[in-house]
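What follows is a single chain, given as structure tokens, in the form predicted on its own.
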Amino acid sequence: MSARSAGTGNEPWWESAVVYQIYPRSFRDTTGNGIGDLRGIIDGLDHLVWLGVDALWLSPVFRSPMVDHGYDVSDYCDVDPLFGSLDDLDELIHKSHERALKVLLDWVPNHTSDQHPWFQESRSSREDPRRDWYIWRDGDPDTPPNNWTRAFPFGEPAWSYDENTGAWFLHLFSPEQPDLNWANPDVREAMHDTLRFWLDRGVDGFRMDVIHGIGKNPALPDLSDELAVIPATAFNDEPVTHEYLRDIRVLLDEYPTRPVAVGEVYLLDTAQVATYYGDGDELHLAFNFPPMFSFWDAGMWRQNITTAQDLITAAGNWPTWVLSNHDNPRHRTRYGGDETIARAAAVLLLTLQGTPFLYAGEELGLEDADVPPERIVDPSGGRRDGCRAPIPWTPDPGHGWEGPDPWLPFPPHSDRLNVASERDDPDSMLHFYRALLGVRHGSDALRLGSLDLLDAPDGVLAWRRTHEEDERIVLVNFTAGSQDIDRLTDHGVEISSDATRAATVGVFDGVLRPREAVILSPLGGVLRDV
């Protein structure tokens, strides 16, 4: 049985939503603590709803040492000092909505804070009623239970040993992060919780953090020798992680207003991410990561088109698309810093068949930032400080944030990439992603069509996307040449990623200039065959 309805006019919220994800720590400062806050999104929700996006994601904001700034949670059901209180929450939750915006949180169910009660209550005594709760296993305290390794530091065993109560317990991220144990029902019954406790509040939906990783193999069995130097969570591939997905999908599907489960899948193999959406009964939909490890290579996007259109659109599931996030590079950054490259790629996002997820600052043509040495505050060891600065509002040496330096540093050029300036520039790229977002809430085809692969010089990708009577074709030249497509000069063009054709929309030339996206429409509106 298919998740899915598109074309049936009851479709979910989430198949035609583009979806704006918040890095609170970046995103405004409203207290001069040099820390994004709830009040700087609150006050930021009108620059959301001017670019026309859907729905807000908020990296975590419940309490938290902040080892993993807020990946590792000790209190699910209350905010961080750090970014305001509840009451912000809730005034955000109402405002958003207010606007017509969604709001998801991040929930992160496979480990929680070494601070948690349940941690401190576990590693208090084996005798301990919660000390079932997360995954302790006896053994000798200088040979860890397996051969895992953790997220980070890299490398290292995802193992601690507890000499309170002479055992080791679990942990596939950070040793403040200990994994909890799902096979237990009272830790499924009290997570569950936690998701009642904010969907009560009004939250649309939630982006599940690694959401595969909840399910072990009991008998924690050592991966090969090749392995093993690999961060366990990336071979995290449970059946039993299926069954709890199913009773969450089940208490989600209990709430009128159809909230969504976003899963955080990292597996780097599309067939495995598409298990997660069950028989339409698991996720809703599933973050596919390869297409954001791909280079700027027709092939290899086409080849990313295919698969998720074979494992994922073919068996009635929704596909997810994502150029940048929190835990990676932004992709203006991997495709080299070119911004002609930067704008045909927002025209690649926001033009396939599924829900693409905007990175905040995505819109500015962001790249990450310099961070030094004597900067670094990523667990990681810095991987993931650069695509996490602060985003500039205004182009003054502060850039409308109220301290005198923020917790990292601003991205390259924020004295032009900023919000108010790129607001002021009409061929900026605010503007053009605000234009083509205007181009996609306009056209059923852009947003809940289906996507037909066309033939195409070579370095050249293009789909038609058709719902009903409406069709749009689009266009991507990944190449530093011009691309000659003669057979559709029958088409007007809608959006040109390329400034210079902006100012002359019209009759599509046949001529797709150097690294150029354009969506094409019919003229007078009529399907006809290409």
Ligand code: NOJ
Given for the second form:
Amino acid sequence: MSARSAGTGNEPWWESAVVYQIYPRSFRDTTGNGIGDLRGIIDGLDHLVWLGVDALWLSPVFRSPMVDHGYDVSDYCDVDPLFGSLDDLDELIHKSHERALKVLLDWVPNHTSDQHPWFQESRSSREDPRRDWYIWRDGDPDTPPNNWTRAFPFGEPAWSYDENTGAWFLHLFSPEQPDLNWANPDVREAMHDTLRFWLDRGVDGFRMDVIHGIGKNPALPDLSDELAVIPATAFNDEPVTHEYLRDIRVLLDEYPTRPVAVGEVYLLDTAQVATYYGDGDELHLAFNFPPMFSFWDAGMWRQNITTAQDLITAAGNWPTWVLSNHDNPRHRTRYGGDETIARAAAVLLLTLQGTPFLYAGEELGLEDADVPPERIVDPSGGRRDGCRAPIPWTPDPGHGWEGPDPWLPFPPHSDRLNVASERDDPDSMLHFYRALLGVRHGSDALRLGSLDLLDAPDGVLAWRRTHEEDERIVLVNFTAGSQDIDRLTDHGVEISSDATRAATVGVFDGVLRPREAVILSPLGGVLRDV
Ligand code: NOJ
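We have the form predicted on its own; now please give the form predicted together with 1-deoxynojirimycin (NOJ).
Below: every chain and molecule of the assembly, starting with the one above.
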């Protein structure tokens, strides 16, 4: 089955969907313990329907000792009691489907928790039948088998020595997250079973954690000294992973619901990321992170767009666009906090060619929380705590979270930037996202169309999206000054990021306000060449 079939009217659902990422600990708490849970997500579904997203991706809710807040799984086929029960998750899937929302779970195939029974057995003795389910190497207890370093804490070896059996085991993340040995067919089969378990319960697909990590070079060669200071996960790019992905794809394709595989391919080169779509027979979608590390700069974004076109779209695959997630500072914070930039960025994210991923709270315009040293909980040393702050639902000091302080402090300005206050304010960021999602839903060109970059003044990006008769033009002014675009005055402004234009939306007057982004539609007939 080919990856996609744009323009045939039979496009897979995930191509036009907007996916909303929920970090369950931080979304909504119904038990008063300061940690979000599945019933909280169920309570929030109507809000997400009102907002207008199409799919939810839940960061891991499986059983876990929570060393990495769920990315250390001790049972792939059960829900951690902290988040609720399997029944709660079944209900969440059911109620989401009733509301036409798809549900993606976060599958963590590269490593388990060290508390997973598989690892407990594996480490128990060299003769254990599961010994080879993880990556063990002999060697001098003072010298790790190679020079790879782990993702956190940064710079530490990717190996730990296990006294019990006198051997080293590999962990690209913390020592409590030993890497599975995917070269062992029994491991592959067991992990396939975990996918089937959830597909049979009705989930619509998976976000696949560090999926490029699962295949390892059996020689485990050293990195150069220069590279070895960077976490080894950034370099693991082995041909055998593509074989494993093809098997996973065959499994997914057995399901008539067209479940999606969205892979986290944390390789910082889009050319490498692109290979994980295979020949339309591996991932459906791969996160392409270099744009997330770009500044708010027209030149950089032009480059991001052409790179995605040349390396992903041109090969018949469908890009993804992400500005924020649970591992990086929120884009509003990265771009300097300015609300006008955050609004323009929303236009960019929701009008590029590809599947956009929103990170819960960006629709409120949230910035990262300030997390004092005594409240740091992230094993990376706190680097990711700020973006994981709880979602404020109400303006009062508890922000809809009953009980003691939630697990992390609230983001700044939560008295203003919260769901209830923003729903009451038609000029809020939340209403802007909703309106933007509405415009996107109403246009095949914006959801599915091709993208052509147009000439534009320095500091402005302009592109046209086209799908059959439907066309839109998007203009994004990255500069702090006005910009004249005199050609497009036969177009109407469908939506603008600039609240001062909102009152006068109508025919485009040929001037972009400072840091403004607009979606234009032809006033009549087909767009002329610009
Ligand atoms: C990537 C996830 O996004 C991150 O949160 C996690 O710590 C690592 N993978 C390890 O699972």
